[in-house]
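Below you'll find only one chain, the form predicted alone, shown as structure tokens.
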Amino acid sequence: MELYSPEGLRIDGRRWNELRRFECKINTHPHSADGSSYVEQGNTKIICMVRGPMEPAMKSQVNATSSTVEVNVSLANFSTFERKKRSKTDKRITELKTTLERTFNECIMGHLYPRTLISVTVQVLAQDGGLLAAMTNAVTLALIDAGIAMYDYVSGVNAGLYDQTSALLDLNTLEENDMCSLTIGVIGKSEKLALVVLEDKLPLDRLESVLAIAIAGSHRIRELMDMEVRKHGNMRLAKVSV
């Protein structure tokens, strides 16, 4: 199976620097959470719900100077082709949970919410590559919907290196399994990174080109998320003013 043709087309017909279809919605569960979102990045589909800031149930979760972000990740059994039941202690789930907690503990203005807990629940409905990036985008939108102060958007995307030469943006599962890839989370319109995860070996001389394409892709995703947030804000404003 040819993942990248000599004509410069990938297996799904995209060029090297094209994103997959990206759709997002906020305030999808207004009655069951303080903030919620739904993200589709290609065929990867994520629901995220945020509750808080609220009083922690346990004293061990209390931070006197800042808020504590707690992330729960759940992968649906039907999210991949092989129906595999995963426990909460599964290594992959633990890695995703820890990465998201570290990222958003830094990106939230926690000093405004001392001694509180922000509970984030991420439900994965379908996986087709770019899982961590899609989760990052879903959590960002849900936190914004909950009205929690953040320094800026954190927009995530993955990129890979095909045949040690061609940098490709926004990989699907088939591409992820066949090449080395990295996932990044970019803060707003800057080139500052809140998140970098590299799970394979990537040649150092090619790292800059892969990072450059990933940062450009993240900026496009930020624009799409910002459009959805502004659209929802205008809709709420229209309801209030009627």
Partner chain sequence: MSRSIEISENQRKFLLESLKHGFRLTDRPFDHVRDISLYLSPTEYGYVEVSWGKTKLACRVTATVTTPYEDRPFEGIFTINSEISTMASMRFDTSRSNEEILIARIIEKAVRRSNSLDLESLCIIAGEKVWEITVDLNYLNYDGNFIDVGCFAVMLALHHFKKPDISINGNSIVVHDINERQPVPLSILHIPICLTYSFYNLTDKESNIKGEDADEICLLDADLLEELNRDGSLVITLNKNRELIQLSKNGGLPISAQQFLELTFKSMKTIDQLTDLIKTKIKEHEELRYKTENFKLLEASADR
Second form
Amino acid sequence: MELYSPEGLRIDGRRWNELRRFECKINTHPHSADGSSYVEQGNTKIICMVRGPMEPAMKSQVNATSSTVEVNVSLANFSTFERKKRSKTDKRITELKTTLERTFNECIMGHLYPRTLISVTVQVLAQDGGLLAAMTNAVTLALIDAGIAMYDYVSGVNAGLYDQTSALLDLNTLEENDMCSLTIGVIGKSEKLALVVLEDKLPLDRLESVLAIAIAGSHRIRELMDMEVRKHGNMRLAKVSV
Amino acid sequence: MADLIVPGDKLPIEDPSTVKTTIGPGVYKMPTTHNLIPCSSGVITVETKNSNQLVYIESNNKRYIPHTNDFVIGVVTGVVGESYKVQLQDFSSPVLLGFMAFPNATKKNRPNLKIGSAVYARVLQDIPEIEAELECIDPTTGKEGGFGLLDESGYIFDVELNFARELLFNPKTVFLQLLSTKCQFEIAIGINGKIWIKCGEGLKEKTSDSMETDEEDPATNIKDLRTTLAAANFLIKCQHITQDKLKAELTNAFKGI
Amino acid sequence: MSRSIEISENQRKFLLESLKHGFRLTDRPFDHVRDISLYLSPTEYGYVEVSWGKTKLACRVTATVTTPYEDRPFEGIFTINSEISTMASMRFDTSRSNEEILIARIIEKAVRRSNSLDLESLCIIAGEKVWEITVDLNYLNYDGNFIDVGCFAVMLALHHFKKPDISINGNSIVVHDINERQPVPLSILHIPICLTYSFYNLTDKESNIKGEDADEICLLDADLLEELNRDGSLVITLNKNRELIQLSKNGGLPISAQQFLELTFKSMKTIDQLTDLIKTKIKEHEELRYKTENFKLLEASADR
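Okay, that was the form predicted alone. Show me the form predicted together with the partner chain next.
Every component of the complex follows; first up is the chain already shown.
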């Protein structure tokens, strides 16, 4: 089974620069959270819920000048191909959680909410590649739904390099296991990178091409998220104005 | 006479019951037997004058314990009730500086310190069971007397405790005299091992008024900044070199300015 | 008891103002690493102490014979233990903070996951006996930047270590003492080196995110004061073959893609220097050992 055929088709029929099916919804849990979202990137499915700004539970979380962002990541046992029990203090989960906290601390206008806590819960229902990217997108949408002041969207996507030559956009699990994968989080329509994670070997001279397609992919995802947010906004506006 | 002494050694003094003895830091009088024993290791000094003997031990540590009447530099870390929470050293217990412990302070007239500000204060109370307290009033005059906010144009750095004592209490200290040959400076020394120093104008904040004179400002701005940093680096290095290398170290620290 | 380091506004302002004018508080150039001092144990194999400025740590490699994992019968076992105790600084207490976990993860990704140590060469009898190599990192003093120093120390220690020679008699193996037969060095496929860049935003958040110019200051190898005041960091791990082993920018101040690419290319110079430093130091040490322990005699008897 070839991951990238000589005709330029991948195993799911996509070309090198095509994103997987991206579906998102916001305000999915209006009663259980201040802001919520649901994101599907291919077969990766993520629910995100945001509570806050609210009173911090622990005194150590109180920051006199800015809000504190707390992220909790939970990977469901059934989210991968084989059922696997995961502990909450798993190193990989801690790394994902810290990355999300530090990314959104920069994008939220924290100085408007001093001494408060913004609690973000990410629940992963299915993993099929691009986990960090999909989580970033889900958190962005949930924060927008919660009405928390932000500078801009943070959209994430991953890209990889097949066989040292071809860059591929938006990898699924099979592709991720076989080649290096670069996940980035881009701010809005600019080329500013909020987060960059590369976990396998990539030749330095190929970095630029992989980065370029990843940035283009992030911009496209931002457009798709923006369309959904505006659609939802217009729907609510229509309900209000008679 | 400069000798090394370690706890467990016998003090090289005359029997205190026959000669009037004054003890200083490092010597402990046992409450039950009234014996004098050394309780810290360091250099022991015994001076005899007019049939009175003075004995004390000079030692060096890095961890400061607050004692009444000490002059210290603290960093404000928060507000607790009617006082500021101030930290004298990394990882030490915080101490309190009351809102009213400033000259001309009233209930309506609060001092203007924010988190991260540095203050020069005097230790008022050091009861071991509760938190120590500071105040920013000179006890003799009731006025400011040099205490209060240390402004942000000066640089703060840490030194070991006996070096701070040397700088503060020795009027002929060779380090500051040598430094004064290179630059003019304002200095505040805290016995808790923190020193605040400013050469010239130190760090000048760029205000909107200085936009017109932008061409010449950068050059003078940096000079004072660099001089202050050079002076601080020189003093830090002084702690660990011998006296004969001082001049060389001074030229080294100030090269390029 | 306060377990934190409080930075006064004075220190912070001096640091940012100096960076704005192009120099660090310690007068080191922005893209230079601190002074490195290395100690390789002359008596035993696999113990090194590395200091970058005042940050110091000790690294020890040990090997034991054990059974391999069931799903990988041809590979040896390689683990890295990196726990920061309060000895390094009072900031690190018994509970593992997020920062410690990140440091351990990055070093693991750089060294273990990238297969810098050839695991198949550790196999003795397939499916039954393999070498288990354990690397223990002991952090002795914290003055910023544990990641880079940690990775460097692990690679140096792996090069310094030699495992005892083995001869196989049917199903049983004989492990020869290091004084009996010359021990064998490990098979290291490539040398990953981590470099941590720290970012500082001199304007406000909005101009950084919305603005066009790249005004962010970028420093290599931050010491304690610089690390406590930074707004973001990026860890780049490269080896001499121009392969990117891993990249970690876990959030923090956003930087432009252009600046990011420039940093990765600029790093190659420092990577080359550090890799050469490891190689020359090991070579010097080998030559010294050869002379002092009269390996010539040992070789002579082995030839016969």
